[in-house]
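As a starting point, one isolated chain is supplied in structure tokens, in the form predicted alone.
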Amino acid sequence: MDQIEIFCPGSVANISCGFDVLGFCLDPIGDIMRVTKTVTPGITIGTITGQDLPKDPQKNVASVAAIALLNAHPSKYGFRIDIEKKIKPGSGIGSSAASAAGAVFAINELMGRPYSRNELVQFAMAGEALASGAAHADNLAPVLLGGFTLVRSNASLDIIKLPSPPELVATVIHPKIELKTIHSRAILKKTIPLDKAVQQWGNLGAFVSALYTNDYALLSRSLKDKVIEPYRAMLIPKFKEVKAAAIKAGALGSGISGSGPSIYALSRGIKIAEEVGVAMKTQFEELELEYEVHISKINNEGIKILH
């Protein structure tokens, strides 16, 4: 095989209790990604569409990603990489992990499958340092592996897939602004008092385990961030007022996708995601926001070859 094209999903991290180490995958949210084999060694950034994205292979995400796996597994193949953006950066729907676990994917399609998916994670990590300034895995589990994930560990990698319950479905509502991982990590405190840690764990394990339950009651229960989203709230606007939205026209939980400015929402069922949809987006169209709304199943599969 001697070209790949992918589909590489979004996807939201941290899902309100589970900084740095939850996430789940999106399905109709994501970009095409076209590696080819070259006759040269190493790796090229081809066409982008769809974003202004720098083609200089160090300062791209995708193809930092690509030269972490050849440097791990060196081919005497070079690869091209195409990207058809349409998860817009800073957007808080996983822009860069889908850019990241894409290319290291395709690469190892394209090998032969030398690593597992799970294996990739590490070598996808690099794209993410380099976009957020901080090695973690949250997106790029989901990305990979599909469904709901939990990273144990970003320093071993200790990566754990988790059932999704068959009537979830994601509502995300994207406001058309830039807020930059970088930026969003740079507020957060690096000490919280330790009852906010004691509730935030008790709402970490009881979220998994309503999964594995299929509880949608406590999994409601289970999804508030007592840590990261009373500092990142004030960066985006209106926050409060379309997560309180959201959960009156019936949505389990509600709570900043990723690093922002996109709010996602959980419910059960697609007639009540709709719904709450409809009531997110009308805070936006009080401040005259752009913005994008995205109803989505939990994507299992994660990354798809589609030629």
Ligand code: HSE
Second form
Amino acid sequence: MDQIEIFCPGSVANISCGFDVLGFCLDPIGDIMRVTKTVTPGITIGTITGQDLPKDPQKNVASVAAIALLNAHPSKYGFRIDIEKKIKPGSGIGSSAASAAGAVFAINELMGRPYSRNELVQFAMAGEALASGAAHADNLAPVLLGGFTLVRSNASLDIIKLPSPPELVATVIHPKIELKTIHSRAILKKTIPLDKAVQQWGNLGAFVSALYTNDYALLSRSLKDKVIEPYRAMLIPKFKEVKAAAIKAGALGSGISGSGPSIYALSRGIKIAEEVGVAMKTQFEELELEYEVHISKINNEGIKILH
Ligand code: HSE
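Okay, that one was the form predicted alone. Can I see the form predicted in complex with this ligand too?
So here's everything in the complex, that chain up top.
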């Protein structure tokens, strides 16, 4: 095989109760990446359509991740990466993770699959670190493994794939403003009060339990964030109103998607998820703010091979 074309999906990280450790994979939104074997060794970026991104292999998250993979597993061939970038950087739905995970996934396939999807996360982390200034795997893990994932440790990359309750549907609204992860991380406090930590790990444990038992009511009670959301909410126009509208329309829970500005909601069934989308967008229309709404089932497969 000399060329592979893949679909690299977006993802929602944090899911309110699991900052830097929880995430799930989206279905309809993602980039297309084509990787071609070349006789000249090394990584090159070919064409990038859709967004204006660096082509210097040391500055592009896809090539930085690919270089990390080749450092661990050298190849006599090189690889050219072409990207149709559909996920806007700074949108909060895992743009850099899609590129970094896609690059290592595709090259791993072209090299005869020396690594498992789980093992590929360590190389994709190099791209994520470049984009956000911190190596966190909460977007990469669901993109590579699919479904919901829990990162027990970002340092040792102990990653667990979690079950997806069958009726869960996500609604994601993306206001067309750019919020760089590096900036929305910079405003966070480095310490949290004990009472807030207790609430947060209670919610995280309960959320994981709810996924295993399909307990939608428990899942709803667990989708809370007293640690990160209060700081980041002020960076997103009408965040509180959009979230309240989503809950009023029937969502099980709602919060900031990754580091924002996108806002996610989880609902039971497609009908409610669509009604939630309508309720959320009404808020941005009042501001005359441009937005996109995505309704997505949980993508249990992660990255998909197209050709
Ligand atoms: N956990 C990361 C953050 C996700 O919230 O900063 C970034 O998409």
